[in-house]
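First, one chain by itself: the form predicted on its own, in structure tokens.
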Amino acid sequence: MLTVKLNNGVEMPFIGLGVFRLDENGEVEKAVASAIKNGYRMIDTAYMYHNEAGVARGIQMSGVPRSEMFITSKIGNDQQGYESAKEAFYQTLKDLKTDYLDLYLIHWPLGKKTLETWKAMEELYEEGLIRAIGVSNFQIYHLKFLFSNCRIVPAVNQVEFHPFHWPAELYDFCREKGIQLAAWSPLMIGKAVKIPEIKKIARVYQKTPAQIILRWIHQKRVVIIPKSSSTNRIIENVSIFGFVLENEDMTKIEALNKNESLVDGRDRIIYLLEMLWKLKFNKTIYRLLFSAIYSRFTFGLKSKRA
């Protein structure tokens, strides 16, 4: 399995199995075991998915040693805070039946509570209980706010990334800061495979639309975590390393970007005020903040993703 080296030297697989909305007591266990059998070595879960224990059972079913796996989980919104973050982390270890995590993420930014959470995660990282720490759904202004209050730069930022929504400015910013982007919902909950331009490119390469999209994201050096409970789809999704998209086709897919998010905005007014107060007259931050607010009003509410 191909890997990327994070900013602390840890090797992270370029593709993993996402398990959002996969139920315990059968579905998630089978999906995880099937993925590992077919070459996956990274599983991406979260407290908010309510299936960490099922993921653990799936890994056990696979027979692959824990040391060969890369396990990612995320702290939930209602778990954030210094003490509560540590309690949540130890509960996640218990549910996943492991004594360490390879990657632990803050699921959504929550202002001051996120700073407290990050402090707890830094300490857990320094104790050797987490191999890498990172964030999820953080925009540039979230990251800059965190930078001004942290000792350790996040290793990963997991964000919505697909043909209709790939944040170019955030992409460039994270590359500049050494933060590895990871893509959730790369196939747009199945909608991306129906895009005519993608289907046309797929016919040229004799690949499926899903494989074209995942290969495009991979060639942009972004980690991908497609979700599936189907063994056939799991195999299809991982079979993207035997061909290369031409630059022309990469450009065609990039041109599909509409900045249309699948989720509603999670920014909090209090958080925005905190940033404005702390960062005072930084014109760049103001521009980004108002751009984000405008974007939320423009695109409206979309389907929610936990």
Ligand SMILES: NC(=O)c1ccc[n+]([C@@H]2O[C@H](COP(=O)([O-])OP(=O)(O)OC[C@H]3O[C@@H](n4cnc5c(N)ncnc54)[C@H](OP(=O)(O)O)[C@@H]3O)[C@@H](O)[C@H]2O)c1
Second form
Amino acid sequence: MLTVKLNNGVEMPFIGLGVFRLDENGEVEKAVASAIKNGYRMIDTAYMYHNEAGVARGIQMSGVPRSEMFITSKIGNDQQGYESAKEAFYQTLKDLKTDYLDLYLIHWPLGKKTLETWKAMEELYEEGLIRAIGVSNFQIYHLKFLFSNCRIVPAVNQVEFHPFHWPAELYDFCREKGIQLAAWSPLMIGKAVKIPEIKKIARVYQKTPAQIILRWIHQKRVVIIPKSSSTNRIIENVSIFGFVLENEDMTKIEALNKNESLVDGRDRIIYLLEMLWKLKFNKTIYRLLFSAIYSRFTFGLKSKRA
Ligand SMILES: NC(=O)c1ccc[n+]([C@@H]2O[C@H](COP(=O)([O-])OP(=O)(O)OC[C@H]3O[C@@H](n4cnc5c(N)ncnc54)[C@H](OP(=O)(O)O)[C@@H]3O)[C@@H](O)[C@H]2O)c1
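Based on the form predicted on its own presented above, generate the structure block for the form predicted together with the ligand.
Next comes the full complex, this chain leading.
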């Protein structure tokens, strides 16, 4: 498996299986075991996906030793803060049945609270419990805010990255600062394979549209974590290392950018309603609501439109 060296020397696979929306009851473990059988060595999960225990079962089912795997998880918004970040981390270790994480990310920026979270993560890293620490959904101004208040520069920033939304400025900034970008929703939750220009390029290379998109992201040296519940598509998505896109085709795909995010207001409202239901209106919900509103209006969640 091809890897990239992070700013602390840790090798991170260029491709992993994303497991968002893979159900805890069977679906996620089957996908994880199938991915590992077909050569994947990285799994991207999060506390918010409610499937870390299923990921652990999938890894166990595969028979591949923990030491050969690269496991990423993310700290949820309602887990942020110094003490709660540490508690959350140990719970994640327990759910994933492991005694360390390869990469732990802050899932979303959350104002000043993020600094407390980061401090806890720096300490866990220094204790040797996490091999690399990073962030997700951080824009340049979030990163600058973090830099002026942290000791350790994030190793990774995981952001929305696909043909209709690839943040050129952030891409340059992260490369300059030695922060590895990772692409979430690289296939636009499946919609990207229908883009006519991508289909046209796919015909020329005799590859699938998904392979063209994933290869484009790979050639931009960005880590990819496509999600799939189907073994055929899991294999299709990892079969991108035997061909090279010409510069002209790279440019054509880059030109599709519209800065059009998949995360719109409707998604966040649905997410909040789901959480309300799950949490049965206890006080956590007020913290959650507050943090969502705070991050939306004070710190910003969407990238600036060009
Ligand atoms: N940090 C963050 O805030 C954040 C946010 C979103 C996602 N993520 C991470 O990024 C991962 C990937 O993003 P995502 O799950 O939102 O979406 P995605 O990987 O862009 O797309 C997944 C969807 O595409 C379909 N698909 C997969 N391979 C395909 C192929 N070869 N051809 C056609 N369709 C294909 C899948 O269907 P089947 O399952 O039926 O194959 C699924 O519906 C997540 O799982 C998660 O780990 C992180």
